[in-house]
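The chain that follows stands alone, in the form predicted alone, written as structure tokens.
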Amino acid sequence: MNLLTLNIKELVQIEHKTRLKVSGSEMNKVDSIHNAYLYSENGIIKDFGKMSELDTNIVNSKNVNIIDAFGKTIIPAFCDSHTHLVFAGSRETEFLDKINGLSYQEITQGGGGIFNSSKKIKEISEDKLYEYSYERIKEIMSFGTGSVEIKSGYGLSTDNELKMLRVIQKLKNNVPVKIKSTFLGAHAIPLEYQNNTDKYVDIIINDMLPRVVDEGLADYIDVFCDKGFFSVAQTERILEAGIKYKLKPKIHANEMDISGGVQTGVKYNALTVDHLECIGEEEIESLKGSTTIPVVLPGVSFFQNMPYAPARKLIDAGLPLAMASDFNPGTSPSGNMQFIYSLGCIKYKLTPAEVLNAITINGAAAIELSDITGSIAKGKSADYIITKPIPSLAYIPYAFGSNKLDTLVLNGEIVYRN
């Protein structure tokens, strides 16, 4: 079916020249149409342009489906590049620990933390997990969400972190949001390899491996390279053999501490190196001139009361910012890319443009879909946000506490309508 959304208010981030990400200043402009159409066949689009340049050929055709867009605006689908929404239940007793002045480091220590949850995926049946996570793709969907990356990670053990890879591998096949899996076998030292770490290192390469790649269940691979989680050393081993594999790298880097995990991204081409909360000038500069994309998570520290990654800074070098929602039981707990597009401009400072950008193209950039999603562009997949009547672009960070999606059409389809 071909689907035509006409009298659209404005339509935000067009590009007549396709880009696969937005760096720099260039990252505050986004081109847009007031008055215009959008048209789409077989889930790619096609044409768009002012409403006075529709060909009434194609608003007559029998096999066009029409929107009528009055007094709404239209931009990309939300692209988040990183989360663990792969999870079998909350983790809100960690969150009364938090109020009470524990760290977390110190409920992670305790047997909270990755820990609560690894214990968890142990626990649960493979179909309920799936249910679980099928429920959280289509609360996602709700605020705008058109691609995801997801991670393993609180499996710990080879069994486990198939179990959840396979639930990934069944929501790429199941839901039109579009997926890309990583596997994080590396996500925390489980308990009993705590005095013998490179134990447990030898098993992610040696066991967990080999079976993710057999069974074609992971894009990429990941390391947690931070203070009290793997060493630099220990990221390099994993991830030379996860190149091996033609697995590409990412790094959950620098959240707790300098790290090393920025420059150990950079060595290796990681495609993103993730968190960044704790970064300096050394960090910022071994980005440059380098593929790798760096990615803030503001969800983050909004909910962890931590400090903010210095988002303005990055952009300022010139890179490409993207920003995700960590989606998560415990430090993260929403995938509502409405809020962290709010959080971006609040706590980062950015304007409404830099965000969108981060949020949508070079969100994309940071799970390789930026030449298929994250712009309205001729030949992208119709991926895109109707919203609800607003005023202008800047009213959707604004109104941080509302919903403000009409419809979600996903490879042409309308797949969400609130």
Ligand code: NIG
Given for the second form:
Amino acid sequence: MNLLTLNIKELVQIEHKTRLKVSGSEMNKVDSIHNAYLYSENGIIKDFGKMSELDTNIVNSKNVNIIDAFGKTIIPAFCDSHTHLVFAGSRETEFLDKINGLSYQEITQGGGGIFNSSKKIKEISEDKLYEYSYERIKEIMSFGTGSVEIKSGYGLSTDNELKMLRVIQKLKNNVPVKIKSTFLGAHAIPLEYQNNTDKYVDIIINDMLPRVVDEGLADYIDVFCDKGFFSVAQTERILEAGIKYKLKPKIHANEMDISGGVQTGVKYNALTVDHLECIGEEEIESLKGSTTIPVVLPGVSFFQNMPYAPARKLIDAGLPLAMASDFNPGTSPSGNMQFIYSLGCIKYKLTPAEVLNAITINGAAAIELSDITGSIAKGKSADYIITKPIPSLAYIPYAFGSNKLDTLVLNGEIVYRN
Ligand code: NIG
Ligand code: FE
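Right, and the form predicted together with this ligand of this protein, after the form predicted alone?
Now the complete complex, all chains and molecules, led by this one.
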């Protein structure tokens, strides 16, 4: 079906020449057209421009659905490049422990944290896990997400990691959101292997990984390379094994400490290094000249009352910053990318243009989808948000907490309306 959206107050993030990512000072720029139209055929953007230049043949053609977006703004659908949205149950009891003063590490050491979610994954059926996860996909669509990466990592055993990855696979086949899946067997060391951590690394490499690859369940491999989790040496072993199977690395790096995770990511040509709350000049230097994209997760700093990653410094270093929700039950229980947009402006003090680039085109680059989504460009998938009537782009991050989405269009079809 073909779709024509008319009378758009402002069509934001247009590209006449498709770019795969936006870096450094370029991030402070988004191009837009006022009083515009946007036309797609069979899910692909064919044309856009000023209303005054609209070809009347398009309007009069038979197979076209028309949306009148008078007073409304269009931006690309959000690309959330880091989530753990396949999980069972919730962890608000730990939220209370946190309010009462326990740290994330203390909660984890007591069998909570990732272990708490791991117990719940073991108990739940694959069908139920799919049902809950499907609901979360619907929820993130209601806030404007059009592409998302989802990790395993609460299974911590071969069967349960496969259970999570099969759920992600089923979501890929059944929802209009574009999905990439990441195998994160190395999310935490199960309690029974705490005294022999390399044994668990062996299981990841020799048992889990071949099964995951055999069933074609992962696009990427991830390791939580941080203090109290996986060492640099263990991370390297796991990444090397993954690379043999052609799985590109993505790394949870430098959340708790200066872990060496960033440099390890660069060494192994990781697609992204994510978190980066604890980084200094050396880490930033190592990213320069590499193809590794830094991904920051402000929802975690907000929810955990932790320091924020130095997002401004990363942009000033000329890097292509991406920003994601890290939607997970422990450290960021929200996948609302409009709220992430607000945090990016309020807490990192980035401009609305910089954050928009970080959560659309650069988010898409962080999951290798920026050739087909993440901006309004001819030939890309028609994945966009029609906002409620708003005065300007800056209103989206400014009016935090309220949902500014009116309609979500993915693959040229209306998939959600508020
Ligand atoms: O990205 N850092 C590691 N993993 C998640 C938290 C997982 C959890 O607590 O459930 C994160 O913050
Ligand atoms: Fe994470």
